[in-house]
Each structure stands twice: as C-alpha cells, then as structure tokens.
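Take a look at this one chain, the form predicted on its own, written out in structure tokens.
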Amino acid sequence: MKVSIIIPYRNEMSMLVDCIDSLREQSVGDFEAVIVCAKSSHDDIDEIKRMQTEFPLHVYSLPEDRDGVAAARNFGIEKAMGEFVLFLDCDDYLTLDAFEHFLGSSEGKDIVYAGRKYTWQGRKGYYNEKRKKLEERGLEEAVSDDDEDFDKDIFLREMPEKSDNDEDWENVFSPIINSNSMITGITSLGILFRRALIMEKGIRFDESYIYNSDLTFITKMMCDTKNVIRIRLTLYIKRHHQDPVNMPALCQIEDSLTRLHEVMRAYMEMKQILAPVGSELTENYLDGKFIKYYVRRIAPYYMRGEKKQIPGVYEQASKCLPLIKEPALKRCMRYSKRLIKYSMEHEASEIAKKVRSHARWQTFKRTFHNWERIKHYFYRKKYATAPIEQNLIMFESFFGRNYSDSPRYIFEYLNKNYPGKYSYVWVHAKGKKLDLPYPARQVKRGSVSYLKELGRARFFVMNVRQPKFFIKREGTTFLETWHGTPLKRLVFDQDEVVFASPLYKKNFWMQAKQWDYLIAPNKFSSDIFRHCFMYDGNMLDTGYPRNDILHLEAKESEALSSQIKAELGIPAGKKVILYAPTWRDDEKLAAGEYAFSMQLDLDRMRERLSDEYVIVLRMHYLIVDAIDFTKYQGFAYNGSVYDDIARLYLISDILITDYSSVFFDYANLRRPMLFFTYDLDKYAGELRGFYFDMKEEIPGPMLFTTDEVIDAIENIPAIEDKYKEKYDAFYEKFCGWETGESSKKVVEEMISASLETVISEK
C-alpha cells in the first residue's frame, strides 16, 4: 500500500461525499482511506461504512476521552497502512491526477509538496467553472454541464519540467512558510509524508492545540529530513464552507482569544525548532508571517477585546515579539515596522490608541475616495443617530424597480382607512419614478434622501432583503413580507449557493435577524421560513396582501380587469393567456448578457390561438427587451414593463408558467393553469431543487413543446375537469388563507397597533 489518506470527519456528510468522488476518480490507485470519525452521529457512521468504493475505505471512532482535528489525525496514523500518509479534510478534495503526480515524484523522498487552491465551490461547480475557462480559451470542446463524469482527457496534466532547486530543502520549505498570508495559512495539508519519519521520529500532532496543530507538526517534519521535493502543480483543492451559520469549518469558528494564544505559542515553538536548523531565510519569512499575525489579530484585540483578557494577551505577546529579528522587520511595510517596536516599548492601551488611529485614517483614506463609502459613513454616524420620525413609514418593492407586490397594498390600505395619520416614503430604482394613488415622498434608492429617510424611518415595509448596511435601530420595526410561495429551495436549505455571493448564507442570516415580522401566505410557506430562513421572529400567518386584489366582488373584479386591459392595450373581447416564466439562475453569462431563448413559439401560437387569444408575456426585463413585438401586434403583449403581476392574473383566464411561485398566487382565481416545462430534468438537477414533488402537486398538465401547450389550451375544458381534484386540494394547502383580508390582518396586528402605541404615548 503506497498512501493512506487520513481524513478527520465530524457530521460533514454532504461534504465528505465530493472528497471521496475525488478519490474514486483518481487516474492511479494504490492507496487507501482511513476515516476517522469524532464525535459524529452513528448513522452518519453507518451510512460511510456503507460507501462503496474500488479501494480500501477504513472506518473508526476516536475515542470518547479524545477530540479535535489533532488527535482523528494522529489517530489515522496508527491506523495508517501506507508507506506515506496524506491529510485530506473531508471538506475539501484532490484533483483527478493528485495520486499520479504524488507518487511519480515520491522515489527517496520524505515529503513530496504540492500547491493548493482555495475554492467555495463543491467538485461539480469547481470542474465545470474549469470546462468553461478551457471552453473560452479555445483549448477543448464544449462539455455539458450536466456531465457528471469529469473526463480524464481534460483534467489530467503533464508533469511540468522540474526547477534545478526543487529539490532543495530551503527552496521546498519556504513556500510553505513565505505564501501570502498569516502564520495561520501554514498547514500540512496537500504534502505527501513518509510515514516511517513520522514513526521513526515520534512526530505527532499536539492535541492541546485546537485549531493550529499543523504549525508545529509540519516544521518538525521538514527539519527532520533533507529529502523533499516539490512538485508545481496544483493537486490540492482547499474548500471554504458556504454555511458557517450551522456547519463553519475549523478556520471560520469565531474563538479569537483561544487562536490568538495558540499563534503566539506555535510561533515560539516553531523558532526552537529551526532554531538548530539554521536556516536563516525560513525563519526570518517565519517572522514576516507571524508580523502579519500580529499587526491584524493581536495589536487590533487590544482595542476589541474583552478588557480582562487584553492582560494575558499582552504579556504572551511580550515573549513573542523579541523573537522577532531584524531582517524580518527590514522587508515589512512601514506601519508594521513601527507597530513591532512601538509594541515593544509600551503597554497594550498604548497600543490600542496607536491601533485606532492607524485604523481611523485607513477608514477616512479608503471612505473619502469613493462617493458610496462616504454615504455609508454619514449614514451610520449621522442619519442613522438622528431622531426617530415616529409616524414615517418606509416601503420598497424588488428594490424600488416598482410599485407592486404585498407592500403596495399596505400601502394603500393604509391610506384608505388612516387617512392623514402616518406619512410615507417610497423607494425608486434610478430612471424610475413610481406611479403612486396617494401622497408620499419618493427618494432614489442609493441616494442622499434614501439614507437619511433609512435613518429616521419608524417602520420599514419590503418585499426583499434591507441593505447589507442597514442598521436596526431601537425602536424601529422591520416588516418583510417576502415576494413568494417557495418552490425552489431557498438559502440554508440550499446544499450549495452557485449563483450568489459565497457568503450569501451568513449575510442572509445577519438580515433576517432584523426582521421584526415576516409574512407567510400558508402553512406551507411559515413552516419553510423558519428553518430556510433561520427565522425565530414574529410570523404573521396572513396569507399575502397582494393576493387580496384577487379575491374582489364580482362587479369590481369585472370593472378593474376592464380598467386594466384598456391600459394594456389588450381587446375587451379577447381571452387572455399570461406566460410568467421563472428567471433561470444559471442563464447568465455577464454583465448584461444573457442566454435564455424562447422556447415557446410565438408564431404557432398565434396561427392557432389569435382568433380567441391574445397573450401577456411577463419575464425578466432584461430577457423581454429581447423579443420584437411588433411583429406579433394585436396578439403578444409585453407585461413585463407593468408594475403589479397581480393585476395581470386578474385579466387572464390561463396562466402558463413553469417553476415560477406565481402559480401559488393565481391559484387563488381557481382558473386553468399549464406548465411549460420543458427543462425540468435540467432545471431539478443542475439548479436549486424543489420543496415538492411537482408531477404529484401541481394543479394542471406538464408540457413539454409547444404544439402540446396549444393543444391544452384548445380543450381547456377537459383540462379543468381532468384536474379539478387535485386543483381543490391544491387550493386548500396554499390559499386557504387568502380570503381578501390580508392587508387588514397585517395592519391591524402588526403596524396599526405599534404605531397607536407609541402616538398615545407622546
């Protein structure tokens, strides 16, 4: 057996799935898996013993009186078979030519080193990003994104010709030291080591360390032997964990005291050991690394700490500091270099001082060279300090791009039975003034007027997430009444965030604490939102206030849906089909570029359909743009450019839609609805997933070409009948609770109530 891979596991199962693909898929074998389980539950055990793999794939349990990532490590290695060992994290992953390179370079030597790359992508998303780059280069072909299969004949490389000094001990050792980063970013993994050194040495992980074990482990090895290589090429895929709400990795566990007292003892433990060594140009880019440490996490605690433990940090950090030598501090960029000897000389409140300083004129140099940072400034130091304007209530709808959805009716449920009593404010997106029935100033959201009203707003009314930098003020309450029904699997129920921000998680938790209210249309709905969400808040169970529309008296209902097809342009005697797609997350190329086609046809459409029919389509904005409608005048209408898709249900007698949650709202009208989904395999698999299974659900047919879509439509009749039971529980699970009273039920037990409350008090 050449290698055991040696993997520490603690609950990761989704994770631990891609870094045993990894190895199923190596291009040579050889080798065995040694996974050590700590603390993890026994049927995520089971479940890995049940794993089926080509190679050896061995399980254990640390011991109940042992923890950490130290000792499942140094546990592997008694276990360990193989002539080396290698230390793989069950987040993280090798690349399909790892074991290939490894071993070809591993004839006589000790430690065979090889680079990393630092992803927050799973293998999938890793590779496919990779396929695209080759694609946009010209080097290969295109390749599916749903290939699950990551061909060999793309993936696997040469051996790149070697360096004269790699094979030098100084040359293979300070890359591991001199990387751009802190102290921190030493680590063992991604090296080959030869397990007879680590026995014959009695080299082992110190498990009185938490989280930097690896600091002291791979410095004792390296100075134990001459015989090292390295290898320029990535075969380590380091993976940053999406959640660190519920699943952090070891690096994104908030302990700040405990890692800074860990550092500041792996780094003087590391100076004895090269101390003998002699290698000068190691330990002074040891001493560059720990600099960095010092300035960016120990100096800053001392103004941020916990005042009864700045003492002990301090006094630690006096030990550590003249250690420091002087060609270290030489090559370091000024502040730092004062820092260094300034800390050497004065207590840690001086510091602190000196620190906050430092930190106030980077703030004032980066703010005061770029116009949005100076907004957010005078918005957290001013607007954001003035008075409360206790009867201001602030709304915003999908970023102020219009006037519509839950808020616009708050809005005008408000007026209509308090009239004159609360004064409002409207956000808008730039360009776009918002057609309002009653009195309310409008601020451009991103403005001056749009950070001072954010500032002094008593309630806040949207749809979506508040800025990133909004601050929650005492005294204010944020309602949000969210924008659906989900279908598609939302933030913490999401395995993996593909097209968003890797922190989308953590900043979407953060948001959500601040929400004092948040809307859930059914039961349905309100269970999801606690635990997609992570919400603990108020749940106003109400069913949406911009369904209420949908549930007017007969004769208003007619009257309105006249008043709205005149606005349209659309002929009073013309039945009406709206086709509201979903936007298709993975459809954007870049900027401003898009890859969505029309599927549905246009042209059949109107041959069959235009003597009865007329169609609304209503889609991205940026997708619609797209489509010449003049050439379908008098039959194909764009609704995309109108304010509330709920007036659009309103004059429509069939939806047509696919995975969009509009068909949980139009399901409130009991009319005919058709899913045109003609990717659903993609759209399941590759995509977020869904809550339900929508072949057993969904209320209407599932249709897959055109020509089947307007055959539906020709016998409506029978396709109400053939669905009309399942279209009555349908109705029953998601409306229920939409009876036309949702703005009321809202206000009056939310807003209506609060803002009394505080007016009698005055």
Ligand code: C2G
Given for the second form:
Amino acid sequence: MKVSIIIPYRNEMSMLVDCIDSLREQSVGDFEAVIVCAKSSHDDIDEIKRMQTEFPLHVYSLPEDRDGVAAARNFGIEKAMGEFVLFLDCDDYLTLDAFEHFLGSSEGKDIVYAGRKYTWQGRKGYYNEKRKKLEERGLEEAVSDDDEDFDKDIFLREMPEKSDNDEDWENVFSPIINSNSMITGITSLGILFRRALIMEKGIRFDESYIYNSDLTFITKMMCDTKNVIRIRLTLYIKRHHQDPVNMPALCQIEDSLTRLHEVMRAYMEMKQILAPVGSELTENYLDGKFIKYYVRRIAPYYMRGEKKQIPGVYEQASKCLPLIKEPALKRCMRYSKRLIKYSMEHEASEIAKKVRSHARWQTFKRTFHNWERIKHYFYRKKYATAPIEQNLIMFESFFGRNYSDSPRYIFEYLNKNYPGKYSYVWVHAKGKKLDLPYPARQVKRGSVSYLKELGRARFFVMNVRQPKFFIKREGTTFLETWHGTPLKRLVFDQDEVVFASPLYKKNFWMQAKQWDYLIAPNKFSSDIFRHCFMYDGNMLDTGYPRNDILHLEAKESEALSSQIKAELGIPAGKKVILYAPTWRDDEKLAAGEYAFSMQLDLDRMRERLSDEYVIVLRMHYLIVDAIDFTKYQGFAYNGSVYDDIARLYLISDILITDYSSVFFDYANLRRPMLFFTYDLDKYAGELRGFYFDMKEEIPGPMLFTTDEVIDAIENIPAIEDKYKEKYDAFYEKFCGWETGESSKKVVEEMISASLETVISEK
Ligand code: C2G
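Same protein, the form predicted together with the named molecule this time rather than the form predicted on its own?
The complete assembly is shown below, putting the previous chain first.
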C-alpha cells in the first residue's frame, strides 16, 4: 500500500461525499482511505461504511475519551498501512490528477509537498468555474490540467542537503515560509509524509491543541528530514464553508481566546524546535508570520476591553514578543514594527488606544478615497442617527426596477384606507422613475437622498433583501414581503450555492435577522421560509397582497382586463398567451444582470397560432437581454416593459412558464398552465434543486419543444380536463389563503403591532 489518506470526520456528510468522489476519480492510485469519526458523528458511521469504493475504505470511530482533529489524525496514523500518509480534511478534496503527481515524485522521498488552493465551492462549482474561465480564454483544456497559476509542466524541485547555506535551506521550510499568510496559514494538509519517519521519530499531533496542532507537527517533520520534494502544482483544494452560520470550518471560527493562546503557544514551541537547526532565515520568516498575526489579531483583541477581560493574552504575548528577532522586525511594515516595540513597553489598554487610532486612520483613508464609502459613512454617522420620521414608509420592489408586487398593493391599500395618515417614499432604479398613482417622494437606489430616507423611515416594505449596509434602527419596522412560493431551493436549503457570492448564506442570515415581519403566501411557504431563511421573526400567514387583484369581482376584473389590453395595444378579439420564464443562474452577465436564450420558436408559433392568439413575453426582472419585437408585430408583445406581472395574468388565457414561482400565483385564476421545461435536468439537478417533484404536483403538462407547446395550446380543453383534479389539489395547497384580502390583513397586522410598539416605547 503506497498511501494512507487520513480523513477526520465530523458531521459534514455532503462534503465528505465530494471528498470521497475526488478519490474515486483519481487516474492512478494505490491508496486506502482511513476515516476517523468524531464522537458527535457516530450516527453517520453506517452511512459512511456503505459507501462503495474501488479502494479500501476503513471507517473508525474515535474512542470516547479522545476528541478533536489532532486526536483523529493520530488515531489514523496508528491505523495506517501505507508507505506514506496524507492528511485530507473531509470538507476538502484533491484535484483529479493529484495521485499521478504525488506518486510520480515520491520515490525515495520523505516528504512530497504540493500546492493548495482555497475555494468556497465543492467540486461541481469549482470545476464549472474553471471550465468557464478556460472557455472565456478560448481554451479547451481538460479540467484535470489543473492550475492556472503555474506552468502546465510539472516543476519539481529537489531540496538540498541541510547545509549552512540558509538560502538553500529555506526551501525545506517552504510550507512555512512560502506564502504571505499569517502563522495560522501553516498546515499539514495535502502533503505526503513517509510513515516510517513519523513512526521512527514518534512525531504526533499535539492533542492539547484544538485549532493549531499542525504548526508543531509540520515543524518537527521538516526538521527531521532532508528528503523533501516540492510539486509546483495545485493538488489540494481547501474549502471554506458557505454556511459559516451552521457549519463553520475551523479556520472560519472567529478568533477566540483559545485560538489566540494556542497560536502564541505554538509559536514559542516552534521557535524551540527550530533553535537547534540553526536556520536564521527560516526563523525570520516564522517571526514575520507571527508579527502579522500579532498585528492583525492579537493587538486588536485588546480593544475589546480592559486587561482583566482578556485573561492571560497580554501576559502570553509579553513572553512571545521578545522572541522576535531584529531581522524580521526590520523587514516588516513601519506600523507593525512600531506596534511590536510599543507593545513590549506598554500595558494592554495603551496598546488598544494605539491600535484604535491606527484603525480609525485606516478607515478614514479608505473611506475618503471612494465616493460610495463616503456616502455610506454619512449614512452611518448622520442619516441613521437623525430623528426617525414616525409616519414615513419606504417601499421598494425588485430593486426599484418597477412599481409592482406586494409593496405596490400594500401602498395602494394604505392610500385608499388610511388617507393622509402616512407619507411615502418609493425607491426607483437608475434611469427609471416610477409611475405612481398616489403622491410619494421618489429616490434613486444608491443615491444620497435614498440613504437619507433609508436612515429616517419608520417602516420599510421590500420584496427583495435590503442592502447589506442597512442599519435596522430601534423603533423601526421592517416588512419583508418576499416574492414567490419557492419551488427552487433557497439559501440554507441549498447544499451549495454555485453561482452566487460565497458569502450569500452568511449575508442572508444577517439580513433576515433584521426583518420584523415576513409574508407567507401559503402554509407550504410559511414552513419553508422558517428553515430556508433561518427566520424566527413574525410570519404573516396572510397570502400575497400582490394576488388580491386576481380575486376581483368578475365585472371589475373584465373592465380592468380590457383597460390593460388597450394599454398594451392588444386587439380585444384575440386570446392571450403569457410566456413568463424564470432566469438561469449560469447566464450571468454582471451583478444582478442575466442573459436569456429564447427557446420558444416564435416564427413557428405565429405560423400556427396567430389567427386566434397573441403572445405576451414577460422576462424575469433580472434579465437584461432585449428581444426584437418588430419582427413579430401584431403577434408578440413586450410584456417586460409592463410594471406588474399580476396585471398580465389578468389579461391572459393561458400561461406558459417553467420553474418560475409565477405559476403558484397564476393558479389563483384557475386558468390553464403549460410548463416549457426544455432544460429540466440541468435546472433541477445542476443549477438549483427543487422542493418537490414537479411532475407529481404541477397542474399542467411539461413540454420540451415548441411543437409540443403549440399542440398543447391547440388542445387546451382536453388538457384542462386531464388536469382538473390535480389543479384542484394544487389550488387548495398553494392558493387557499388568497381570497383578495391579503393587503388588508398584512396592513392591519403590521400597523397595529407597530403602533403598539410606538405606544409602549413612549
Ligand atoms: N417574475 C416576473 N416575470 C417573470 C418571472 C418572474 O415578473 N418572467 C416575478 C414574479 O412576480 C415572480 C417573481 O418575479 O413571482 C420571482 O420570480 P421567480 O421566477 O420565481 O424567480 P426568483 O426571483 O428566483 O424567485 O421564493 C421564490 C423564489 O425566490 C424565486
């Protein structure tokens, strides 16, 4: 057995699957995997044992009296049979050709060290992104030809014999010195270690460390061998967790006191281990890394309070700082140098003052270089501290791109039923003032006036998330209406967010914590919203205000329909097909802007349907691609310029959609729906994943070509007949709460509860 891969495991099953898959797909290999499960993960052991692999997979549980990564790795070392061991964390993975390179270079070596890369993504996302990057550069390289950072040829470097020549010797310590990271960036991951050397020298991970046992382990290993080879290719992918709220990686856990103490202890021990080796340069690099840690983590910690609140940190730092040697100090930045010297002569509270004034100066420099930051500075310091305007309500729908959705109907309800009681401000997107039926101030999203209003409004009604910098002031009320029943998995229910920012989950969590009320359109959504947003505020189980309009009296509804058709120039005698697809996560053009590739063949539809029908095309608000309508005059109409999709539902006889939440709303009308799901496998599998099996629940056929769509339209009565029962069940489940009174219910609940708050505050 050539290599034993030691994998400590703790409750991260979905990530372990990815990790094991990366081993399954190695092109060469004579290895075994040794998985060591921590106490808290014993429930998963059977599932792990059932994993099918072509290589031997040994699963152990850590004895009751041992815990932590260090213990799991040591236990793995005891069980390992390979000539080498390699430490792999269960949330990380190896590149496809890792073993080919590792084994190809391992002959006669004690340590084979390769490059690591950090990512926020699992393998699927990582390789997708890589493929995309390659495509953008016009390359068609196989994804396994890894690493844009290095030349494609492997660059192997034999380490020199230990000698007095520091210049050479430094390379032996490349894991320690060859990066800009702080001391905490040193790791034992992704390195082949000759097992005989570990056993012979009795080197183990120190189990008294929680976070930083790697530091002394790797230092000891490096000091005990001459035989190191470095592969200048990325073979190890280290993964940050996208859900640091529920499942933070060790490196994502905020610097706690324990970690500060551990790092300082490890630094002192590493210095002791290195002392007999006598490599000044290596020590200097290590000192440099420690200086960075001190300046960025330890000294700022003093700002949290007086000495008594930071037990032992100051004392321990006082022992570490004198160990830093002059050459390392000479090489570091002026502020770092001064801070170290100052720290050796002053108390923690004085150091805290120095750090604070430096931080203020840095913030000032950063802020006043950038107009956006200046605006946000004033928002924080001035607008969000000004008196709150007690009757001011701010509305925003789809980032101000239109006057629509539930905020619109809440606004109209308030104006009709509470005239003169409130004042209003609506947010509009750049270059698009809104056409409002009642008086309201309008502010451009992101402008200074917008920030002023954001600072002083008493109520907020928004259907997407508020900006990240938003400060939720005491005594204000935030009503999040959201914008649809979820079919697509959302936020914390997504295993992996492939296309959004890796901080998506964390940001979402912070934002949802600021919501006082969240509207649910049905019981199904109400339940899901709780876990997908990790939301524990007030849920308004009222149905969507935006769907009130779908429950007007027949006469009123017909009159409104004729008016809307006239606005769009649609001939009264024609039936209307509404095509309203959703957006695709992988068609991103820029932040908040997506492309859409039209798969419905409009020429063909016109040919077969134009005598009886017209089609209104309504793109999702994130789509910026324009369709040329001039070609289809009299048949296809641009519904995307229309503010509110609910009014388009009203005029349409048939809806064609895909995975968009529009079908939950449209069902209120009980009119026929067709599902043009030409990319179902990709969408449901790769892009999002669904909360339920579409085929089972949707009250209409899934269609995959334009001809199938046309055939269905020509046979609508038969389809209505076929799906009648399903439609009834669907209506009951998703539309039952919506009776045309949702705006009223929301306004009454929100306003009365908020008034109570104001009264009790007084
Ligand atoms: N929408 C629209 N036109 C479309 C598609 C959607 O006006 N062609 C509007 C509808 O009001 C719809 C809302 O945007 O309900 C959300 O659109 P989805 O297609 O469902 O996609 P998404 O914005 O990702 O929201 O919980 C719902 C999910 O968040 C989905």
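Note that the rigid core is defined as the largest set of C-alphas that superpose within 1.5 Å between two forms. This one's a predicted model, so the numbers in the text were calculated from it and none came from an experiment. Positions refer to the first chain, counted from 1.
Peer 1: Does superposing the core leave Lys722 with a CA shift of 2 Å or more between the two forms?
Peer 2: No, shifts by less than 2 Å.
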